[in-house]
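Coming up is one lone chain in structure tokens, specifically the form predicted on its own.
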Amino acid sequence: METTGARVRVEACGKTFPDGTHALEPISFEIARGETVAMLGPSGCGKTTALRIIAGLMGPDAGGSVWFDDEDVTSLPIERRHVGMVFQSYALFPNMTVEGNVAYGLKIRKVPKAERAARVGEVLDMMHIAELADRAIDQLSGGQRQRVALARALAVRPRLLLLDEPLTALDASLRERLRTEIDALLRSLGITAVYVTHDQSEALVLGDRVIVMEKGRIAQIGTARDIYLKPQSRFVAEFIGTMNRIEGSIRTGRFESAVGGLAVERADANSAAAFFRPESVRLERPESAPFRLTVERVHFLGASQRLHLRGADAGRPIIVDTDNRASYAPGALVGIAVAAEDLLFL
């Protein structure tokens, strides 16, 4: 099956509403023809929001403009952007069957019959629900149900796949074969999506790029490795993943912490609150390390163990990822180390 997407251009679209709400402020990106870009934030942030006036189910602001290729397409109504759409409900028609379900886009575009059998047999084949195909909607599974509201999506062969929270109703297993098996599916496509979601693994995993919401606003467009490891805001570097954060101060370009006595020399040193990843920390024999803190709680996670760890400070815990090796016992004194390459100052 062949899918060219299209190259997406969203300007300066914001979105208040009639009571005064300011959902979205004006935002802007680029998305490339081909590319999966994830919107990821919290409840409320107006990644949703964003979708739907790229979908069309609302306008932006006055100014605002969405365009695809070097198309306006701000005043097109959904059913005329030729966009594919994947929701967290599903939005089944439990009266129809499944191939009913998959083929009804076809039959509303007056898809000649012949073509649509072979379109609507070529996405129940890919989604491997083809032995599916007579079976009502209430006889599905969550799993099956979200694969044939994903067949339907792609039956149009859309310009734009949009995707919002689909896997959030389902289980944990059941959604990480899933978000498997979409990333394999866009990638094989080639087809252009935007994928909305408050799951980290499914952005991380699925973007090629992600755009971080936070209030309305985007605090950071990237790829998966320089949002987790490149961080541009405290938000982000608190969002995404575990982050520790210790507190200091600055002098002349020296960061000092009474936490275990850590000082760092970095141009960048210009903030009082240092921030490291759990998997970044070494741990070290406590008396020479220059870190020394106490360990408050274990996490055994099979392939990996997460040490609480609390200082004398009485802060909050560092913790720290590591292998499942070592056995530590609330109490014990340990001692760590962070390259001064791995602290980040925000």
The other form holds:
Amino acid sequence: METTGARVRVEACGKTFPDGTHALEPISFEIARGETVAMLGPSGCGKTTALRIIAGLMGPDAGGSVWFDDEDVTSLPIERRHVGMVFQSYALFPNMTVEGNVAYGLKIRKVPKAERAARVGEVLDMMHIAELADRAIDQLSGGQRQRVALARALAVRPRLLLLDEPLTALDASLRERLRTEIDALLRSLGITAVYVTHDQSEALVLGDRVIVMEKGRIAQIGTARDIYLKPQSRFVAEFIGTMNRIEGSIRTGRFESAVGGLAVERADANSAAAFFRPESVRLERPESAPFRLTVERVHFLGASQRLHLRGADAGRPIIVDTDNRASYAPGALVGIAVAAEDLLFL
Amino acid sequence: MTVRRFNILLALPLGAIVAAFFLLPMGILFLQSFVTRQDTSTYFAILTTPRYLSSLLATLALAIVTTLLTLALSTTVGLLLARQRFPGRSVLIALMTFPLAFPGVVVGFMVILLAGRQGLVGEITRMVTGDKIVFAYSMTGLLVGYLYFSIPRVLLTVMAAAEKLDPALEDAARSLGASPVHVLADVVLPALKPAFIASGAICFATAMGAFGTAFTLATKIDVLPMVIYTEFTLNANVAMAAALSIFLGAITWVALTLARTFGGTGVAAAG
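Okay, that one was the form predicted on its own. Can I see the form predicted in complex with its partner chain too?
Full assembly next; the chain just shown is listed first.
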């Protein structure tokens, strides 16, 4: 199937609602032709507002603009932007069959009947739902509905595909399968896509780049690897994956905390926290390790085991993933070390 | 006591109600229609006597026009009220549903105040054009009265259905290139179809049988409930009154049954 994805530029797009709430502070970013950008964040972070502005369902505040290639589409409503959109609720038309739904965009565009049928057939085949063509919408399962919704959005060969939490309503195993399928589809079509989700694994798998959003602002833009390994703020660090935090301060080249300290190459900071992932922790003898903590709980998972360690404070436990060889008893004192490149101070 | 006996016991009140309010009166009504002549000639007379036939057709026409106009008006207003949030909205909705509280006689009285011989419309037209327009006692007056008490019922049903519509449906249609007119015609109205059928059927049934308003206004026109009243009280033609009643009931029942078949549940008679 031929598609021509657009390059998308969002410039200083903010959104203030009539009641005065700032859903979105002015944000700017670009999406390359054929790129998939995942917008990730908790509910209320502004990701859906940003998507609706790109889609044309909502205008940005004065001063903001949206560009598809070199065309300023800011004042174009969605029906004239030539985009495809997939909704969390699927939003399939209940008064039409599967085929009627998929053909709708082509019918509106007055595509001749023969060509319309051919293109609908092509998309239904691509989504593996050709046998459902004559079904009514209420006879479909959730997964089938999502496929129809995707087929309907793709049938018009949009320049941009917008997906708003498309898998949220599905159960976990189906979600994972469709995620893989959508990934293959987006890559084979080479279409430009924006994928809004609150599920980090979806964002990390599907996004060529991930935009992490927080309170109407962009917290970080980067590849999945950047976002996970080099978070630039506490919010991003703790939002993606499991992240450990030890609060302390840095003075004269040393990070000091209630559970230990180590030499760092950083300027002094009255308060700083050391961040590290469970998988970057090395367990050592307490007497020689930089940090010393008490084992609180041990979850033996077969191939590995996950330890919950506790320091002096009553905050969140430190999570450590380690191999299955040594056995740890609750109450025992252990030492932990983290390689300098795996340790972040934010 | 066995479960079966217990269930029979539970069914007794329903049986009593069905017998007292449906079967017995209907049966007696049916028998009454054969009091004068022991064959179907009374029913035949409805279709052959010009007075009965014209009143039947007029009533049907009035009910159909009332239903269509009510649906059109209530849909327009209902969609607006269901989507827009503005100050005074709830007051407006309360106001729109006010006529539910009035009996038919009061509605008729209000139509007279509006368009009767001393009515508001008459006064205004007399001042503007010199001619006094009076339509309270005509089919138009009756239609205005029927619209007045039909709109709230349909409006509330349409609004409830419109509020339940997934807003993403319209967004989806627009994303596929549909103009606002297409969105309305292809997505919104089809989705509201069950509500239209349900509330339209109630509207039709009410308009077919409405008496109070007709009694107040219909000095020159004969709608079916008025004819039944006249036959029964003034002419003492009990057989014809009964036959007309059964005819009226049958037409309304057929309309409701069709609506229930095509519109699903939620259709009931009212008024």
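Take the two forms, find the largest set of C-alpha atoms that superpose within 1.5 Å, and that set is the rigid core. Numbering follows the first chain given and starts at 1. Predicted model only: the values in this text are computed from it and were never measured.
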*For Ala62, is the CA shift between the two forms at least 2 Å following rigid-core superposition?*
no
*Does Gly20 count as moved between the two forms, where moved means a C-alpha shift of 2 angstroms or more after fitting the rigid core?*
no
